[in-house]
Structure formats: structure tokens, C-alpha cells
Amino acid sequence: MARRKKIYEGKAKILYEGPEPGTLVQYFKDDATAFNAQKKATIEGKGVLNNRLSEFFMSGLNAIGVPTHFIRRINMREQLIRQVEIIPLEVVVRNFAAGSLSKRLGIPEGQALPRPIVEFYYKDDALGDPLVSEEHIIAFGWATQQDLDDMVALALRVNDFLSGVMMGVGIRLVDFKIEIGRIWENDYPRLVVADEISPDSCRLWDIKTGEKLDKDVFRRDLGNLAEAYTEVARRLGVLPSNVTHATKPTLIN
């Protein structure tokens, strides 16, 4: 398609206008960062891999009714996506002690968590995007009680989604964050999941070796990104079973 206006650039995405009123191209680029940026590196053909695991999951969410923002895959790297008003806030899932949760409170890498445990990180990269409280969100007016009651559900029923997925291909879900956006629709505003999932947004581990299949390969330099996120691929149907890691990503139209 036309190279359109850009909207926004961000980390692994770059937003184009769309080609309807209410609508935006979301565009995935290779370039992977991990430490709010601290470390760049750019993967050739992540942006066509998370595109098309993107547009699998929120696929899948809409088929059973979690509302997304996701229309269509366009072409390899694009999608049309609805436009939303972005709830600045990152919302975590975590079943599995990993990552900041571990360092924070001392828990064991690893070890699960007595249930799933939902946390809200406001979104400012200069920051650090901090842990905040229920009580921070409603009193900054970031969001209302009742958006975070819906924003709980909605990531709830996109881990049972996700973990039963994973499960079925022989993954552990560890932990995820999705965004959350409004949409407007009769003057009523409505909540959906935005931004993407993919192995960039997510804890992914080997039911039985452990072994890391997320974006952790390369902030702890554990090997080779693209051959992570082409096996998760793999094994979800994504690529044609003849792929393997010696060869490059080649994607199911």
C-alpha cells in the first residue's frame, strides 16, 4: 500500500495513518530494545514474525470475544488496526515469579504464584515505567475504577486464552503486559487490548527444558532472538513445519 502520514514512532512499531476514518497501519520493525533502550540491536525478520503471532493471538481474542483493536493482517509487516485512545498504563499478568517480580520481593525465578497476579506500570520510558497502585491511577486520573475493573477482566480472560494456547504447544506463559485502549462508540466508551502480543510482550519457557523462547534471549544474551520467536512460531502453526532454525522466517500468507 501508499506509504501514508506517520502518526507515531515508537521502540518496534511505527503507526501510519489508515486508509478509513478511525483506523491506523501499524507497522513492525526488526529493531529490538531491552532496558528502556539501554540496548538496542535490530534482528532481521522479528517485525515479520511479531506481525504474524501478533495478528494470531488478537485473532484468536476476537473470536471469542476479548475485543482487540486488530482488523486485518495487511502485508508482512503491517496490519490495519482500530484507532483507540490509549490508557497510559501497562498492564502486567504474571503466574510465574520472573523478572521484577523475583528482584523485587525475593522470590525464586520460576516458582508459581498462588494465583494470577495483575499489575499496573504507568507508561513514561523516563521513568522507568513504574510499578503504580490502584490508588495512583484513580487519583492522577489516569483511568476510573470502573475502567480498572473492566482493564482486571480483559487481562484475565487474555491469560486463559493465552495460557491454554501455550499449554497446548508444549509453553509455559510466565508472565505477559498487554495495553489497553478506548474506543468511542454512540458517545459510550468501550475498553479493548491494543498495541500487540507477541514473544516481545511476553515470558515464553519450555514446558520441559526451561528454556527461554521471549525477548529475555536477548536481554540476558542467551542466543539467537529470531530463532526464539521462530520456534514459538513453529509451534503454533504460524510457519510451515519444514522451518527450521537454519533457515530464514518464511510466513504463511
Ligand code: TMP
Contents of the next structure:
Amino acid sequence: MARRKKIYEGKAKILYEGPEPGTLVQYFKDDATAFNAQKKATIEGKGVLNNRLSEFFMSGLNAIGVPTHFIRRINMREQLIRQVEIIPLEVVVRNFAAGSLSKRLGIPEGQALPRPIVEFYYKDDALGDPLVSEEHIIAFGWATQQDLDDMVALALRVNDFLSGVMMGVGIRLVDFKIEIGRIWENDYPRLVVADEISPDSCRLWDIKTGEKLDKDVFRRDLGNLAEAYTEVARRLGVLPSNVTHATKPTLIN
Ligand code: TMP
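Any chance you could show the form predicted together with this ligand after that form predicted alone?
Full assembly next; the chain just shown is listed first.
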């Protein structure tokens, strides 16, 4: 295959120049990292699963009118996306307490929150992606007030969609992180969901057993990450047929 121009390499994905102006190819690696890359591993098949799962969530969002960067899946590990200007914020939505919220505020993991809580973290690995307020975001020019309003609205629509989809397969969406990008259409900016939506960036708990089916399995050494992701893909009906480690299908009732 002809060599392609690499635009950016992150911890879990690589972006290559796309076939047309304004497009990129997003390649999903098997690498897993946690705690700002202090913990690293290669998990065979993770990239294939996340490519499929992100395709599933992003194309579902596109179909209900929530704009995303996703155009189409190209192959097992790659998808065609629109090139966007990434807003340097991680947008986290929480429905139940877990992770850093539980740690910071002393709220037990699993406690239902009175309403979905939207948080912003400044994307800066050297600083460890610190939690920031809207005041910081406006003052330092990372986004405008209009962007912030649009980002919260977008994040809450994603939350409703993902919560419903996951509930349909017996999984609780505890929280998730999205990234948002800006595209320009006839000189007007429009915000779209970018990056990926996968068990790498969500907390997903089995509704009946509480079993964790997301990257916390890796972060907290709870078992086999690829098996957990395979279970999510299997329940959603998007299991790629040739992932070798796929667990035997089991009935859910
Ligand atoms: P947190 O509880 O560690 O702040 O994580 C909140 C959500 O964001 C959780 O679903 C995991 C996701 N997340 C990422 O996708 N990337 C990150 O770097 C971090 C820290 C969290």
C-alpha cells in the first residue's frame, strides 16, 4: 500500500491524511493506556472492537441528527472522518458517581446523581488534563460562551442517546467522555462530536451484576479487557466476525 501522510499519533489512534480535502483516516491501535500513560499495554483486538463500536455510536448519532465527524468505516481498523479543529477540552457527562468525581467529592461509586453533570477538563497531558470551570475556558479563550452552550447541549443529547442504547442491552451508562470539534460551513462554525465513543471513554456497568465492561477493567486490573469489550459489541450486535479472542456467545436473560 502506498505510504500515507501521518497527521497525528495519539495514545490509541493515528490520524492519516484522507482521500479528499477536509477528510482524515482514523486508525485504531491496540494500545491501551491509563493514568496519563503511566500504565500501558497492548490488547490484541481492542482497536478492531473500538473501530466497530465507535462506528455504531457515531452513525447512530448522525442518524438522529446529532452531528459527528464520522463518515464511514473503511476496514477493520480504519474509518473515514471529517477533519475538525479539536476544542482542547474533554467533555465528561456523569449519570452516576464514579472515578474522579467519587474521589474528589467523597460520593460512593454507583450513587445516582440528581441530574446529569457535565464537566470540562483541559486537554494537556503535561498537566494531567485538569478539571476546569467555564470561567477558565472563557478567560483563556479555549472556547466561546456560545461554544460552551452548544457543547453542553450536544453532550446531553449524546448522553440521552447512549444511555438509551446501552439500557436496551442491559448496560448502565455511568459516565463518558467526548471530544468536540469545530467545522466551518460557508464561513459559519458548527460543533460536531469527534474522536471516538467506545468503552475506552465510557463507564459501562452490567445492570444486573454491576460487572464493569469498560476501560476500568484495565485501569483497575479487573480481568480481560478484550473480553469485556467483546461482550459490549456482542450485545449491540456489532461483533466483528474475525476477532480471534471473541468469547463464546452466551444468552442474556
Ligand atoms: P474520571 O472519573 O476518571 O474523571 O473519568 C470520567 C469519564 O471519562 C470515564 O468514563 C472515563 C473517561 N475518561 C477518558 O475517556 N479519558 C481520560 O483521560 C479520563 C481521565 C477519563
